[in-house]
Amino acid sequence: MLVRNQQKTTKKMSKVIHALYDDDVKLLDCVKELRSNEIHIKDVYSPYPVHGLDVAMGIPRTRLAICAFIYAMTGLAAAATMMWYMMIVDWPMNIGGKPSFSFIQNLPAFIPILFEASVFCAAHGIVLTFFLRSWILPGVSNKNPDPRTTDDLHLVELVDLDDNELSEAMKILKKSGAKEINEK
């Protein structure tokens, strides 16, 4: 004999809800309002950055300053494996009268280089890394759902919700401001 469970299930929606705001703070309020109600917000598109927005979105913290300093480590040994090869071993040069047999001794020479090749390669390699982990690359589509983000409003985008929280999410839409919603 075959034993079905018998919990109530919800039956999840296929619609994706768009709210547009024109004030960040009535935004910043409702993205806090929906995830105190539990209510799963899939990403928020903004004109400019809402300080405090990726707090109250539960984003964590980026990795990308962990690897901007690996890129301007990495710089900084190319940089100096280069200099110590040209300068020193290749083809030693009196220059001001700096020896050209140590490393060491002409490293006050070199400081500025390598600095300057360590804040090259982090920038670089830092801007890559976004744009590779962003995915935001030549011939890839559009993600935006609605142009006029770009612009001067703000919008927050929630999708696959059950019925209580399709009804709970309006509620809460409405109540904090939002200047349009639309259902798709």
Second form
Amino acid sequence: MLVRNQQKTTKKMSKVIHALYDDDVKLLDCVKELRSNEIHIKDVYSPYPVHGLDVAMGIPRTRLAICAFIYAMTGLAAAATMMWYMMIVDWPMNIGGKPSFSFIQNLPAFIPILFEASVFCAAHGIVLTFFLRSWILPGVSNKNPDPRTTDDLHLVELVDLDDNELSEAMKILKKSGAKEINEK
Amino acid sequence: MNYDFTNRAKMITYVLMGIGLIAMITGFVGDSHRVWPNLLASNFFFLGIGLFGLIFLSKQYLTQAGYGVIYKRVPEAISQYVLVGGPIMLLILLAGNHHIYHWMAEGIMDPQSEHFDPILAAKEVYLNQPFFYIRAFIYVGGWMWAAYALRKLSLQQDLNGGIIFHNKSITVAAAFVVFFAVTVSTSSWDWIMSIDAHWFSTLFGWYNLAGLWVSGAAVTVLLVVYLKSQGYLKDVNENHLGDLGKWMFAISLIWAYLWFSQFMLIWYANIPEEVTYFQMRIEHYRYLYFGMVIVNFCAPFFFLASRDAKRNPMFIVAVAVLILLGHFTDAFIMVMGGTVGTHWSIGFVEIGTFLGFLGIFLFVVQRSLAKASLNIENHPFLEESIHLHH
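Instead of the form predicted on its own shown above, give the structure for the form predicted in complex with its partner chain, please.
Shown next: the complete complex, the earlier chain at its head.
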């Protein structure tokens, strides 16, 4: 194990600790251990989704699904209004002798469009929401503390620990089999 | 641990079968034209659920899926209904004959006869009695073989371990899936669509496949929750339930999609020979028909969309019951619309026949659950299934 940038103990500090792992099982154990000792984890960076990591970190479930439902309903309402105005109010057309002045009687013909509009709005809506929420936008610099997390290493980031927590955290990190621990 | 098929549970199934028998007899004494379609609709519904057991098992084997292994005795037990419902189906077809199928009536294909129907005569190559019964025997035979073989191999796998029986199951599953892909369509054309012999729909087979699939998933949910509440299947948790809930949700949407595809094309084109099917059902079965569509689509869509709902036993059971009622109503209307038509009603005969078949189904399923241990052993994916986590 390699410990770089090791400083002499200081009293109050806003140090950043980066522990790197090459094994997701070790990573998961470490995260669970840290959490059970009530040490706050700023974030974990990993090259691929680690199964069970979000539960171990105590991240609440995403509310993106609720957004998806709202966007879908918005799309549905927008498409319904559009077709109602175009096909019923503004310019009723005789298509195959169908009653052209009633929305409800023409509903079967509108359902495919209602469906597509719902899917379109839900899909684009959740992607954009995700980008905004995670602030992945053009021109935004990346927050990745170590480029190796895009390749083959997992990284646990700890910040703003007081002395007790720091020594506790270092003990756990060293015990957990971290490949490398960096302090900044 | 084997399921304990108690005397009380046996009694209930006997009472249900008794009600069915009485309903059948009262039906024959009264108006026999009402009985045949009822027998067909009920048995078609439960046979479909039995076939779902086979689909589920085959799908698990072929995709090397692990999630369903610990409750695999349940689809296995369901699939055993094919061994009973298949022969019953053949009996109904043989005895029901022209009471159910208008095209089997005397002289309908004979140009000299006053009953001659040129449209039906043009379909004689496919719709003739010998070929119809040969097909029926082939379907039922193939399905029964798969139900028997998959069950037997699965029990041997538990007994002997290793990979040999698992691989044999995969072979059987592959054969069944190919066979079933064709026969599920042709059997629903033969048995259900040919009731309205003038009418046809090219997606009728898939429509029925989706219907039987979702009904079967609902029955699996009910059985798994019931067994768990009785203290069996200890390793089953909300993750497994969530998977079954997803099946119910997803296939309900496929069913609704197919229902709508069938409906909309016919509604849009508005060709007289096509719209008759829906005209009958919308004019004379209006509330039942649209009620069924709404329940089968909306109940799963709105109640099962959320993740928590799919993992809640009470919730998922309520939706499963709704779906089962909805899909039985669907089978009922599909058969009744073309047979008794405007003279339909829901009375003792209808409900009694359904309960009778429910009794047979429950008896077969529980007997088969009691025969083998509910705890799976030696399955290659057992560990994966126990530790299933989402």
